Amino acid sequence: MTNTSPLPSVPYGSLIFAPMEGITDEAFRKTILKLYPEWDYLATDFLRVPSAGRYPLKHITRHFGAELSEFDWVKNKTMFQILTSHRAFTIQMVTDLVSLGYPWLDINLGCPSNTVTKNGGGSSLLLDLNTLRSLIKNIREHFTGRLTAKIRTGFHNTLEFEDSIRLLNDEGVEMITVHGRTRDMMYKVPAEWSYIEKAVKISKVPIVGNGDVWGLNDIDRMLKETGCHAVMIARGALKAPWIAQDYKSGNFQESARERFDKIQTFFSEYKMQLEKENISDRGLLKQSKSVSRYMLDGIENSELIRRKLLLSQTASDFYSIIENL
């Protein structure tokens, strides 16, 4: 199927706010869209496909975000990922998409936990191209938005690394990421640059750069040195969600204060968006906890910090740390 998105063209030098699970839900992306308006696209943390059946619409819509599915321009700029495999009931999952008037959709090619890789979904899809293939062209032949895919390098190994580029490219995806690891690598090395780069050589569409972006000074650098189209940005992005911001303004410099007053900002938001949804003090706890991972990384008596923070046993212990930096 022709792609017929209303959706113009990724511009060169974007930065997206990468998916990760647990955290991309629709209280965070509130914040970063309230707080940072300088990302230029964000993503949804991924939906899994059922292999039986298939979810309410509101389940899909609730996913998303209710209140952020009301604004065709957080649409246009949020990318919906979903993760599947060859057993899921992807079709209908596509077609209920549709019909919802989501613009954008990711497919998921390189979440590596075992959880997922070990029921045929995430970065296990690359261990067979055939079974790929098909799943890719049938999504577009019902999709008619835009089109994209965040892969790895390889599962055990990169030897089919160019063969996968080029299956995405022939069979209509319009965009591709590229994590520079292995499945089998996790996080555990640095990312390889050079594979995006290789990405950039042989693909007809956009080749966006992820892995091991932690600096505002990484963003040109893999620009420059994997002549990437875009930059996603992970984990670098929780520990510090305004690098949009400070990149788009030239402000490379911050002291300790300054972070720690960023740091302040961030939360006390984010708990705002998360108490409008009447999340339990436990729930609250355990969503403040996941995306401070990072944040504090690079300040001095950071690990102290960070152990107060994780030892909290209440939200309230949590934030008072917070509002005490």
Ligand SMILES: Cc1cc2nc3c(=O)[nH]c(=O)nc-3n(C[C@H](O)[C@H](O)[C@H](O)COP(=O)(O)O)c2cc1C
The other form holds:
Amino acid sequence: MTNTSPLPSVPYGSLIFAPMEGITDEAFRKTILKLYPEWDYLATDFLRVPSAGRYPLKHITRHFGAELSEFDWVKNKTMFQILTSHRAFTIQMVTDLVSLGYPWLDINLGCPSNTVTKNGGGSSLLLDLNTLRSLIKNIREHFTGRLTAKIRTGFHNTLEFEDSIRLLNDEGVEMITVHGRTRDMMYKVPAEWSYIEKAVKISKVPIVGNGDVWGLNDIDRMLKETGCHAVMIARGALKAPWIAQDYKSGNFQESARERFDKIQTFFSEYKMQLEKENISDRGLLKQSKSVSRYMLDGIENSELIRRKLLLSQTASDFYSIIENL
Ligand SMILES: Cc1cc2nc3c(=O)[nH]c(=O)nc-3n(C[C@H](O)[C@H](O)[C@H](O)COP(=O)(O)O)c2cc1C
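Based on the form predicted alone presented above, generate the structure block for the form predicted in complex with the named molecule.
Every chain and every other molecule in the complex is listed next, the one we just looked at coming first.
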């Protein structure tokens, strides 16, 4: 079963909000969808495929977001990412996703964490391309929607990078996001965009460039220098969740005051979304701190504010700092 996706193809130059564990949950994605509809696509963080048994369907729906799952336009715009290994019950999960009507499945082939890789998941799937091939083939046979994958350039090294791109092409993956680092690089070195360019040259399916897009100029640079089809942004989109809006409106200049206003608007919506879920005060504080991690980057003299935010003991302390920016 190849390329059976009922979804229209992803337009050139699309901007994709990257999957981020612990960040891109339902409340966060609702905030993004409401305030910044300029993002062309979003992603769930990964849902780990169980290595025994099966999740209740409700658990899968909750991962995407029970409310968001009611809207086809949201489902069509959001990649549902899974993290699996050759030992996990992948086909059961894929069948469940099909039965729940999620049209876009993304396979995580990049997660570097030790807990994940020692169980044969995430980036460690790049260590054994034969096993990877049979896993992807099997998924393709059971998934009728748009199948995509997100990879690093290798595990220890990049020797099999091109083979991994060819393999994904051969087995019916319809778009590939390349994060230009090996697993061993973690985040220690700058992302190597030359591998994105390499992938573009050999892939018949669109390549999405990812890694170290921090500002508006980086988006154009990524498209031009690598020839990629679309751009995925993770930490740069945490720094400025409005980056797609600024890019599309051509707003390349902003004062610190404008940035503070945007931060306030973001957090006022985000807090409301979290409160709708009846989150505890501790939960609200924890989530808000995680999401604020990069938001003050680049603003002059903001170090003290950042420190105060991170040292807040209660959500109301945190939010009074935000309101007084
Ligand atoms: C907090 C955090 C959580 C992440 N979680 C995921 C994830 O669930 N799935 C995934 O494919 N990548 C995940 N990533 C990797 C990013 O999607 C992205 O590939 C990487 O950060 C490089 O892009 P950037 O330079 O734009 O941040 C995560 C990154 C961060 C910082």
